[in-house]
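Presented as structure tokens, the chain that follows is alone, the form predicted on its own.
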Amino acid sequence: MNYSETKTDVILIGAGIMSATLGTLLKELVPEWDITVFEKLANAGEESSNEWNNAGTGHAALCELNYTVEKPGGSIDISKAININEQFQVSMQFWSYLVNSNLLRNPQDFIKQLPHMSLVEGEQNVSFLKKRFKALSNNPLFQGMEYSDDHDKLIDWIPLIMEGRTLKEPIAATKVDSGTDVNFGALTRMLFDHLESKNVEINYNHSVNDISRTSDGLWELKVQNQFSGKIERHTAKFVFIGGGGGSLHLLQKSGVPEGKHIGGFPVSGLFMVCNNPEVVSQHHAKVYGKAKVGAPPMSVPHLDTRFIDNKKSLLFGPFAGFTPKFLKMGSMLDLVTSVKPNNVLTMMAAGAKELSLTKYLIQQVMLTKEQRMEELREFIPTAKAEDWDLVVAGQRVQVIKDTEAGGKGTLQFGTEVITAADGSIAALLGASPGASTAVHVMLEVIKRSFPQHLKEWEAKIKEMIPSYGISLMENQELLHEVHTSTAVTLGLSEKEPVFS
């Protein structure tokens, strides 16, 4: 067979968010090192990253009520939604200083202001949401959040959620109007843009088949180009696995001690996208509601005005549903090819405490198109089936793990980086909020694989993140700074008005 070898410092392995976002970090602070992209698809941002596979939403624990736990003794721990929040105002920052270097154009191609809403009915679900509001209206990053639960104040909030209800139970909201909606898929295009710029080496339709450890310490990948067949061997110093739901198999092949006795569990997803312009323009929010009993964290139900390519759109959903598929281009055997001898216990493990949720999982899938009408009417009670379509959104594995808090076989919920001792190889594992924290995630990754580093390129991070090792929660000034100069930096205006 035909084989060729290139050398290069680093690979990055699948053309999404988190490796977009590693790339133009890498670049910034050491431009004259050599980075070379893999993608097994025709181009960048087509799997979890693409705008119709994620619900697009800047996740800053505006609306999330799963980032606030309601604690035995009834008060609420805001310290997740602290986290997130800190989180995204660091990607906020980041993506202000690219479109202030002229390095990103037009931020309103992938960014916009939108309200952020959490909707309750009943009244142990508005006593708990009066807590939330409470607790997070008090705390700095959350100043501008409003409660109400009267009927007038929230039909003029959300017209087309509060037509034709028949209030039975007590009803409230919480609004926070600088929220954003951000389309992923853009954002991830435009960087990979910036990157081949910067003679960035991007190859799509290149699948990475193996990682092995060469003798001296380097990074082998076998690279199968999909076009001719022909088989490519390239050594990197280091490698980013953020191939989404590809990342874990691939992990797996690298023999790093660290990726054994992990496993992952596939989640796919649907929406149902409105089709009538008339019914689009009644609404301009995200409204997340609360999981039904048994429903994993990422089947929040919401309903979301989306901008995708400069048209406003409106979904609803996500419905949860199985596949054994662990990228949505993926292969049926992904999940039996994943089973090894060192993980095999901890996946039959989570396999026996998931029953609830794999028995949940499964009565998604039989919904029949009226059975999800029915449950998008709990959100929009005048909702006509003829005016909603049905799209696939993007597939999820969440990370199984044996942790000390759950024992064998524990799910998680959230990204994860896996990182070898060495530093030498990273892997991004796991879901939501996953787009909206990518900056935050990939400075962990630079800060593990690159420490005789960070003394050196800390001015630079500065300078691209104000905030880099501050707590905003604890530097109010600094807070209001950078609040005031990424929405003017990306174009987000205090107010939206709410209908035209």
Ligand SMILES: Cc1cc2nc3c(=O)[nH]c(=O)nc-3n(C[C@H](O)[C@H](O)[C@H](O)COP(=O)(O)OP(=O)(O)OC[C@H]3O[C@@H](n4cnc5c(N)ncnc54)[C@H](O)[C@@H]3O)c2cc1C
Contents of the next structure:
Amino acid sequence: MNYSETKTDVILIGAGIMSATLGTLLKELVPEWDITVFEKLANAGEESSNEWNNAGTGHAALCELNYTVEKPGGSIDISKAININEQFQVSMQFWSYLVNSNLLRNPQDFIKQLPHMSLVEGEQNVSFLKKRFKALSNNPLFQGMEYSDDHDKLIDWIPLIMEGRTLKEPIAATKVDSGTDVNFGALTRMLFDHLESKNVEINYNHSVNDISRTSDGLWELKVQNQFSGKIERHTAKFVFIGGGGGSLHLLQKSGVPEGKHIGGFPVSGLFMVCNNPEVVSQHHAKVYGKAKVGAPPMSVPHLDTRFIDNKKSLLFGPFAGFTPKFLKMGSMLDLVTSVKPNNVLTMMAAGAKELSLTKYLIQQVMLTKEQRMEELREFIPTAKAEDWDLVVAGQRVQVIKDTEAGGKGTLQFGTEVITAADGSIAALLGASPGASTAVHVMLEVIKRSFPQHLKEWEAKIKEMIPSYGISLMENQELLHEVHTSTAVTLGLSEKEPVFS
Ligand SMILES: Cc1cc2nc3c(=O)[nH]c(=O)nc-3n(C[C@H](O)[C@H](O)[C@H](O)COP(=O)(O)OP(=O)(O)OC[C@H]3O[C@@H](n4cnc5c(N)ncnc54)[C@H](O)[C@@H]3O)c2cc1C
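For comparison with the form predicted on its own, kindly provide the form predicted together with the named molecule.
Now the complete complex, all chains and molecules, led by this one.
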């Protein structure tokens, strides 16, 4: 067997949006550090970050009803919505910095303004939406949110959804014009092009098979060069496991205690895509509804205008699917091989607890096209089956771990940064809110892995992200400045089309 050996400062595993973001941040903070990337596929952004594999929502809690919870007394808890909105503002500022510094060009290739709406039917849901609107629209982060239960107004906002609708029940919507559609695939590829221009070594078709600690405290990766079939060895002082669904296996291989007692459960996503341009042209928004009782939060149905391959598209979903693979292009053995002696009890406890999720997934997998069309017709009553095709999106691997609040084997729906005690290796697990909050999450990795450099880097971080360490909600002047400048830099001021 032939070995090729290199030593570098930083290794990023995986060429998705997370590694792209961390690499770009580090190149700005310490340009002299050598960074090497290993990606098992032939290009960047081919798994969850690809534009066809996620919904492209710039999650800012403008429309996602599951981010605001009705408390037992009837009041609305908006703390999660505030958190996610603040995190999205961090991404917007970093992307603006990159555009202003000419490190990214043509922001319209990855981000477009698009109204974000929530839509509900039925008295109880309308009352919830009204209360949610009151709670959010009083908050500076959600300024500009409109509410309406007036049919004429709704016809004006969402003609395709209102056409042919029998209005037996009250219906209402909220709308924020400053929402976004983000092409995370395009952004990932643009960031990797930029990194390549900064001499970052990007090795495609290289699969990381093993990670171990060397006697001098470095991390050694066993990497298979898929062109030659040869195994190479590469060492680094710091490793980021940004393998998406592949991260859990790699974290387990590293042997760090922080990676023990954690399991993963794969849930795949499917969308219906409209093939009739006439229908596509009648809608211009992301419209999120309410999740069905028993459905997990990532299954909230939404009807989305998307901008993919410079074309306006219309997608509905997601429907959930099940395969034991942890990556779309993963192995059928992924789930089984992720079960280890240290997480088997956690996994079994989750299996016993999550019977309703299992039942939900079985139901989803068994859906026929006509049953999927029925769900779509709750949004577009006039939808015709011949106008819609099914596309398979990305895999999410939900984290299962033992928590104080939930006990053994609790299914998590957020993202989790796992860092070794000495910060020398970090992994990102989970998938939500995902790509939208990549900059916030990667700053968290930097904070945990490089605490000794934070003071020295703070001024540069503030130059890139003026709100770093500051709550925008509590600093309205800065919030206004950030909203205005990011909208101008990223070209987010398009007027909505008028539907005829
Ligand atoms: C159906 C669906 C809808 C979503 N909708 C949204 C949305 O609307 N908005 C949003 O913000 N987020 C959304 N997300 C989440 C978002 O897509 C993910 O959080 C994000 O793309 C994850 O990026 P990543 O870089 O961690 O992983 P990925 O993009 O999956 O990249 C990981 C990379 O690592 C590589 N890799 C894995 N193992 C190895 C190995 N051993 N060696 C070398 N390379 C390896 C993979 O090939 C892959 O290229 C959605 C996700 C799904 C599945």
